[in-house]
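Take a look at this one chain, the form predicted alone, written out in structure tokens.
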Amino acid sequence: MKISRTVTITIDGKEYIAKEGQKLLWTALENGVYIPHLCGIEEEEKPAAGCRLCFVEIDGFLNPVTACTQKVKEGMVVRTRSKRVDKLVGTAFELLMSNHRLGCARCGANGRCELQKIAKERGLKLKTSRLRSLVPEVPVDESPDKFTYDQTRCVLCGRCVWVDHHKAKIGAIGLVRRGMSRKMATFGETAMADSSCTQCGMCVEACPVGALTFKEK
């Protein structure tokens, strides 16, 4: 049995013992240090780093880097907050919210939504006034018996796709198209009920926002 060597790192002026080679994002979260994130998957060896929310500054690096891609090393010194980090995270969050339908009170993820948590932790606004809304006019897919899929609340984190392919091993959904047309969809972009989806619910549990939510019984 392989035993991971431990190292000592510093995050925001406080020392922590960490497993050498573990991604910095998960080390921080395990030690109660919150770093915003949406697309992070701990088991993924090569993170996509697509949400651009987990920026930190590390001594020795010229520019801020994503915490989900950096492996901890002995003596690593990390800052989760700085002017540059806050600007990068704030801009990324604002871009996300410009393409996200609000209405938290009517959302199935209200109270447990990662967007709400990020906004609270970093003092950010859910409603952006600087960017015009780019929310698409598309209907909610209510075809499954157990859950609904609201594309207008999807943040393209890919977590549902990952568990569908690697945990459920179904392959019913994926990220399709490019640019502003990018979205999560079934093969052929059919309704969920008409796809190979087994409605196991793993994708719903993986969703950090209100795009996939269970129907009330």
The other form holds:
Amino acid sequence: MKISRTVTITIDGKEYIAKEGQKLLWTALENGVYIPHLCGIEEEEKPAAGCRLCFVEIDGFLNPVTACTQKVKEGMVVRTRSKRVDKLVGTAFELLMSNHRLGCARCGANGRCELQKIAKERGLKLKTSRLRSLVPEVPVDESPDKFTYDQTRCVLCGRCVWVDHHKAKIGAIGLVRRGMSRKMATFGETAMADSSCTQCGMCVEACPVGALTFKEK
Amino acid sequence: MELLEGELEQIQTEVGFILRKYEPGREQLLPILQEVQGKIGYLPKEAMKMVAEAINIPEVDVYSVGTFYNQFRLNPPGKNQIKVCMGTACHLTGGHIIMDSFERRLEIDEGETTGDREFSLERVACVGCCALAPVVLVNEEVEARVRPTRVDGILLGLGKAMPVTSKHQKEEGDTIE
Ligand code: SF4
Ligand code: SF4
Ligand code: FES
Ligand code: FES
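Complement to the form predicted alone: the form predicted in complex with its partner chain:
What follows is the entire complex, opening with the chain shown before.
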């Protein structure tokens, strides 16, 4: 990247110095302003923006926009909360809840889970109220030596796939199928140990929830 | 799905032939997959692996695309093709119950083919005769207002051998649910 210049932006009434060209989500997080996010990857030039949780209001935009896709610009004025933002985030979160095996006490990510963090920061409930819970019955894949994969806790953020492709550079896992059948899986949906996975564990570190977790020693 | 005798060789030849026509590159993926399916009738795993290697992308990326689009099938078309309509009208009149009945009878899931390749089962969107809902296309012939009880009849008509105890089992299954 070229030598970075800085810009001044305003978030929730406070001014911050930001690296020009950085995506707003990361500027906010670096400065201690929390914006919910699951799928965002800082190094990715064109984020998938699929989790729909990082909505903010920016002056000059008619509707809320995703912070992970917006580059900071000189004089940008951002509000992280508004009625519309809260409604969008609340609905997206509840949809995730309706397709997620709850039960934090029995989850490997308890205490470091991004869903717990979002719920706490935004006063959202870790349960479904309006929506029916549609969690498939899928056994946990315990085939790797060091970690396990529990599909029922996956939020389809795609972070593991990105890391596997771009950091581990293996290409063992991907997001496959579509709609309610969409899932993170290997070629042919085999157990992970039966795929080209080298079990490096980089994807496990990238998982924001309890879907990929290290086995306890 | 188990490959038939000689099928692997056939796949390798056909796919190899197709791949020679394309330059390597990710953007060739869809046209290649379309051509493979056009030639072989479905996307066998072997073929997807060959495609991945030829255009130099991970196998799972080919699988991801092949399982995303409705136009691709991962299993060979059966000798008899059952297509259950899941359009709005058919869904509302119980299309999914008809699908369940076929799945139970054929012992395969939607999108699959029986081991003997006699039957394949898939869902289609509205086939244009909603007044006859729920509709099933049996080898492209319309079966109108299908009831679960009609499912056995359709399969018998296509020569499927039914277990003798089938009626009994079905009643049992029904009460459990
Ligand atoms: S552990 Fe396996 S799937 Fe995960 S990043 Fe490493 S090679 Fe890829
Ligand atoms: S396994 Fe984890 S990192 Fe991968 S898509 Fe699911 S939630 Fe995201
Ligand atoms: S982090 Fe922006 S949409 Fe997921
Ligand atoms: S919805 Fe089935 S024919 Fe129209």
